[in-house]
Amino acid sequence: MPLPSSSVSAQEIWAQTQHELRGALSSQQFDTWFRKVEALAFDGSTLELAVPNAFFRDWLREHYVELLGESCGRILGFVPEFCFTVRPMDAANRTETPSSGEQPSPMAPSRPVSELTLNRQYTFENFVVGPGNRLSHAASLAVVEAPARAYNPLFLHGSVGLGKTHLLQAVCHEVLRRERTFHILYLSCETFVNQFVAAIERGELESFRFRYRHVDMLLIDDIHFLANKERTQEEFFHTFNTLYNAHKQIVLSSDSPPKEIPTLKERLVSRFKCGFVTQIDPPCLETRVAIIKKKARLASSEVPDDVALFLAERIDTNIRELEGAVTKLLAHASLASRRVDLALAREAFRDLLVPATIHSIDQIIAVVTTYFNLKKGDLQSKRRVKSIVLPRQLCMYLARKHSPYSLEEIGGFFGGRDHTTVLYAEDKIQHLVETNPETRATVDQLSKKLVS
């Protein structure tokens, strides 16, 4: 039954709202964008909620109003307006005290610190934004603005080769471009476990614990390296202790969430998981062509449309391998005196990229045609039933797995169509090869038939 909106508070909406929303949310995401709001205000019709930050905000803005509605609307008996309030976390209200006892020097040292060299690079500026990391690059930039307000520990997993470096380097750039006294300590996991294990073996642990303790920011990359160091593990777990009730911004990077980081201890995963942890996925196709031409532009070269799509078609693994593909792109330009055009990038890439088995798309579409017993034309035309639209986007999906052709290339032989619908064809057929049986065995068949 709907509350009476008139006598009932602001703080009891919210907690039934709550209530709401996590039964339609995942745990990860009630725990990310609604756990910290907090109810002000309800004049009858607004609810006033606090958020930390403009980001978040804008977040909930942009992709939650409708569900706060639904949820709130069923507590009231109607869809209230509502008002965000930007209102950062009171430091006072954080009630973990430091395992150890230490406390954080008042003086600590005004110069930044690193056990790795910052690559020029790595900024704000030179990193591409796309789909897969917006929200990872976004919560950064947060961290920038309000250390330890925005967003604490900030926690980016994803797999190799995806820009979680860039961005820890890039917040590093930042920070020290605002603030030349910030205090920071930026280093590998692998080299936070050497430090501790080399400052047992000389009986140091004082001083190490003094210096990574008395930092204002500490970013350390590749914190999975943690796994299987039970020791290691228990330090870091005081120093993170430490440094988060001292209100000192922590960010880490690993290739794994962090429940999934082998033999990690709990208290770990519930400290990691306190702050805000997003995922990096794989540049889509648009992002990996802006990825190749920022490449080539900080190497003082550009890369054409049709040779940016070329790369970006045949490299979707990860960032590393199309910064390598620019280069040696470049190189082959340079020591042939070459310009660079689609026919340069086909010689370079020749052996790399093109698939072992080579099928044209005539021979494509007879395979998939003599299976369904379809006729060429109905592949080819704009008809949409669920009986052609089928055998069409496994066309695509074949030719993308078992020809050299591009996604504009492949479009064309079946009625002209552009290369995002070649994508979403690819995408559909290899979601439903992993998730149905039937579409599984049916590829199979196809590529057996292929083959023979």
Ligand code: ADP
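Could I see the form predicted together with ligand ADP next, after the form predicted alone?
Shown below: the chain alone.
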């Protein structure tokens, strides 16, 4: 629910409204028209604002009243009246106040009610349910049905590309579809950390806190990013408690269960565990087939069963890879103006026809060091120069694909790095393989060398 308007001060409302305005305007517009405005009073229906001169007042009335109403309405849950009181400010401020001779900047288009940037395809409708994610999917739906009553917090964990972000955003889409005024905040943990650091630097902790502690639902993606960030952990602990005690829903995702997030403080671990913790497992063959067909349909194409099976049998770890395969397949079909069939799939995925052989990490290291002309010791060292980091990450990626070792074991081989480093390397190279032809060629060559 929005702020209970009876219990907050005009200053609090205005601080939060300014925050909204800052997001909706260019920084120049915000600085010119809103930074210096102060709130004087709020009587439950009218917000009184102090402005430096009559021109300023008229300009706001003419150009910004709608945006003001919208922004403030998001905080209060209704649009208040505004009353502007001219109150000259001190000389320092006055020099920056626009006069009628200047050309004020045009008004920015106002934003839609929700500030969330969501992927439109990450909906429940587009989510394929299978044994690996059934529980997480059901729990996410339960949260939509009964926010803060079913499971609080809901903690989803699983390795990369298994649908955590998709589920979190599906919750947002569905909650907003049912109730547009529900105040939701969805963000990555990295954003939370960055905003916290920025708030400290600018001395704006109060408005930072206000922003996070006055929502109906807070969803934070990749909460494992709190690892090794003691101060942000502390801050998040208080955010968590405030929301939890106010019966607001919290949803978190992570690449590992709470107790395995490195250096996460015990009191956060226990908070995270007090609701519902559920793991997403890699999809089984049938689910992979269904996902391939679904993704093709979303791209307005069809993939026949035998082709979907062909891919699903060969790509068995990560759904993002499955998606990449569908894209590649459809691109091949369209470029060659051909039907999507098994023959086309065999051509497009020649490399997948080679059965995945099991390799030792030493074999992988040998191939990579020869290719890049490095020494094994370089890869195991702490050095972080680019010419070593990339080969090291390639090794980790190949080890994930072609060796039976766990994340921890792979990390151990490379100078005792932890599992998140390996996951990061895997994710990064995977992304490069999908987006960068040069890396794709390198990975292809290394894979071929491994096989031969």
